[in-house]
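Encoded as structure tokens, the following chain is the form predicted on its own, with no partner shown.
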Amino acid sequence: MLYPQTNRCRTVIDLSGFWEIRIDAESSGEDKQWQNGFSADAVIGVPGSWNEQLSELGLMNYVGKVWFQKRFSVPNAFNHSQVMLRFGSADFHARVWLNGAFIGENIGGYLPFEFEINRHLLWDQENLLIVCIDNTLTHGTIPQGVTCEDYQSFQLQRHQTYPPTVFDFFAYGGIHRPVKLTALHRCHLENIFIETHIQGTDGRIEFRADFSECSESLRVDVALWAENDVIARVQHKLKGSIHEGRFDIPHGQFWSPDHPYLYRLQFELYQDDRLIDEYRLPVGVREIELKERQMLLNGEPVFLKGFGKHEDFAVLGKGLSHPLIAKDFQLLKWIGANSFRTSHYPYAEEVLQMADRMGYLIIVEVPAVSLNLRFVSETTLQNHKRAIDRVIERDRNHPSVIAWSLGNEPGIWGEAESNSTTADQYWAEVFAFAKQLDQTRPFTLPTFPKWQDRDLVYKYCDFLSINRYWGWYEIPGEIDKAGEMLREELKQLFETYHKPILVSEFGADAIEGLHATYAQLFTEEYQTALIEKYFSVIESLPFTIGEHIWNFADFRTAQHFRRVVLNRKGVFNRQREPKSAAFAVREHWKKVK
């Protein structure tokens, strides 16, 4: 599924703005036909979050289905066109219907998908577009779901949140990424599968393009673009629906942080020497290996400088929003990181093209976050090996993109299940699967103290990513006893594995203009104290591969006593201030290459 472009073939209307919604508490409005139209409770802006946004209408916390309504015009051109219905995001299970007909529904959040609409649009009037959204998370979904009993029955009362939630962070509902209208040409091209190769000072881009089942004789042109040239150009007859080929490029430009060059592919349809597709992809030559305990990019080894992140906002919620792209990345810049997580969960693509145009390294995790062995089923594993393939399939041309993340902190509960025959079987299909889908990339899995060397993910790594809060939820405020312990891991686990290891998470909560002379939890000190203890040891031992601080920036959570209404271990506030740890991050970086 390409990423929606306006061109001389394509034309894209952005269905964003204001919709209207309606309130299904009693999950009864397919029942009274709400997909036929509503009277609204309230207006709400798209892409965005409802729960702050709509709080005052009880919808903070509220967890279930939320109708949404929007009226649209088409313009007569698109009556010769393939007219695609694509949404960016929904979360996390949308049921969609066009002028009172059903055209489709998706499971699972944080990703694309799309119907054709043709047969139900209307051209000489207004179409009313319905979306159902529930936020509502089972065992069987990815994420996981918890109820308060199951709480109750891991006796962890103490641990439950609200709205439940298995993972750190909050389970926002609504329309996340914009909603467009795409109109082609019935012949077009469907989808790119890109691989970059370099030998010496030569690089080499070899492509696949699947195109729509056409029966007419088609020719495929294909430029490479080096700035404003055109340095190599392939034509050849259609023949199917695919279409492989290379180019090779003496002398090439590389991508990387410092010099994060892109080229540009040029897909060209035509018919009887009509144009009639075109499709224009970036593409960044490089390579990227684990080779003697290093990460090597483009045969030279780099070191990850940077942070755990969420898409969260004030008022947004997950919203995209460009301005805060740009701000955040301007921020890592600022800071001296070259890399992040996209935790726990796939990220807008919008931040993928930003993190290749300004060349930062992105490990994209699939929403598999704190997994409960007891409760994964045969659904469960389809829907995680389905997220695996949807996040691969959409992010695989991102040079920014230099591993693979296939969940986080499994068997958080302590769940005796996390350790067995069926859980290791069970991760050894999740990986078999993933490495089958792309083997240009390194595959991980961030872990937590539990298991220790146990853990049985790490066999399956290419290189372990472990998330470690000594000094905070283990032997809070003794930071030298902190520094001692996450040493003598890191050391155990090299010896078990003999694989490179990411620190993936590690940090302290602090409350800006919280102050103490001494080690006092939640102070700006204490939280600048903790990362320079975690710098020093990481950077002293040569198998570590790199440092991510958890977080970049404070994040709303579901309501617990240990939260403050948000997690609070951003170097940077909600609003993106920085807290005196953000100064003492930067300059530190300044000196590690």
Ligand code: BDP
Second form
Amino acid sequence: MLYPQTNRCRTVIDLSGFWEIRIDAESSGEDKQWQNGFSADAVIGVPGSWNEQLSELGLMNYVGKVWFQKRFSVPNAFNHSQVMLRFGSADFHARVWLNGAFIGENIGGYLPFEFEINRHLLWDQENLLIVCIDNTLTHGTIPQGVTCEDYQSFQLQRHQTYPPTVFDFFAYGGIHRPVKLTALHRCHLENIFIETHIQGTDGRIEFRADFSECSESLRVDVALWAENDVIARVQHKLKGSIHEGRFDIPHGQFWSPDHPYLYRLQFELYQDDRLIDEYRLPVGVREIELKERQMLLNGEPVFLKGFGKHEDFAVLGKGLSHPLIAKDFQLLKWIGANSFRTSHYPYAEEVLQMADRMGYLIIVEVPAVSLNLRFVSETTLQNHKRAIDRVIERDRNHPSVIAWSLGNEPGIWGEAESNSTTADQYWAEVFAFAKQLDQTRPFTLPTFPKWQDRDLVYKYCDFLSINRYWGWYEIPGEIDKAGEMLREELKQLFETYHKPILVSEFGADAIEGLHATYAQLFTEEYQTALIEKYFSVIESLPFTIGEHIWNFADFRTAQHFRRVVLNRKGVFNRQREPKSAAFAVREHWKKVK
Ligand code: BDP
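Okay, that's the form predicted on its own, but what's the structure of the form predicted in complex with the named molecule?
Now the full complex is given, and it begins with the chain already shown.
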């Protein structure tokens, strides 16, 4: 599914703005025919989570259904076009009606979905769009949901959070990314797949373009742009709905953090000599490769300096904000990072567009966070595979995406099932499925070493990603010992698997303004010292490929006594102001190549 683009043949209308909502705590809206329209409780800003935005209506910790409605008109010019309605994401389960007719649904909170709406559009009067969103998670969803009874059955009452979650970030609800209408010709480009290769100083772009079913005989022109010039062009008669081709680029410019060079592929579709569709796609030519001890970008070793992040901000929750994305990338530059992981779900497409432009190396994560293998069913497995398929399909053309993460910390509750034959079969199937979808990037899955070096996912990962909290959750207050434990553990893992290792999470909570002259948890000094200790260990080991601090910025979690509203492991606070650690990290990363 292509990202919406306005050009000579496509028109995009953004339906972001004020929408109306009605809370459906009894889940009776459909019986009451709210799909035909309802009297509203309030106005909501879209995109944006409902939680902080409308907390005064009791929505802060609300889990359940909320109905959204929006009226819109379409220009006459849309009359002869195919009209698509696309949601960047809605969390978690969305059911959609247009002018009373059910047009479809989507399950999964972090990926786009779209519908063709021509049949139900009204051309000469206002249209009524209704969306019912339910943010309830279950054992079968990705990510999984949890109940108070689950905590009890694990005798983990003291782990219980409000609202109950199995992961350590807030389960916001709402329409989180823009809702757009696109009008385009019935015969159009549906998807593009890019692969790039490098041989010496030459680059190669291989592409495949998928078209909607078109009966007429059509011509496809594909032009390769560098800056303001077309440097190569191919023209073909379209046979069937797939068109493949390639461009060889002698003495090419390659994409990297130091030189995020983007070519542009321009696809044009002609009927006789009339242009009926076009699409422009930025393309970075680059190659990722793993050795036993290294990650190579365009043949050169690269060391990942960066963070685990979250999509989270005051009032917006997970709602997309262009200024916030721009700010975060400025801070990443300021601090000297070159990389981050989209923990623990795929981020907005706009984030990856920015990463392509600014030269960031991104590990994109599938939202299978804290998978509990006792609760896994065939439905969970199918949803997991579907999420992988959709993430890879959405993000594979971005040069910034250098690896895929298929989840985070499965078996967090230490359930025996996470170390069983069934779990092994589960991971064998998940990794095999994923690997046939993309042979150009490595796969990983961050774990915490609950099973020491016996974690079942290690053998399937191309590189290991280790989340480690020595000096925080374990042996708190003992920074030197934390360093020794980390060193021993990483060496052991490398000796067992001979695969490069990314330390994908480490850090400490720090509340800005708390200070001490001795090692005291929660102070700014403690966070700084622990991060510096981890740096010294990680960078001294020849098989590590990077260090990702947990976290870039403080973020909201469900309520629990161990969180003071937020997880405070950010080196920036939630407003993006630096803590002391940020200055120390900046000084340090200036020296690390
Ligand atoms: C890790 C999780 C991350 C948490 C972090 C923490 O991957 O989601 O936020 O711990 O506890 O285990 O701060």
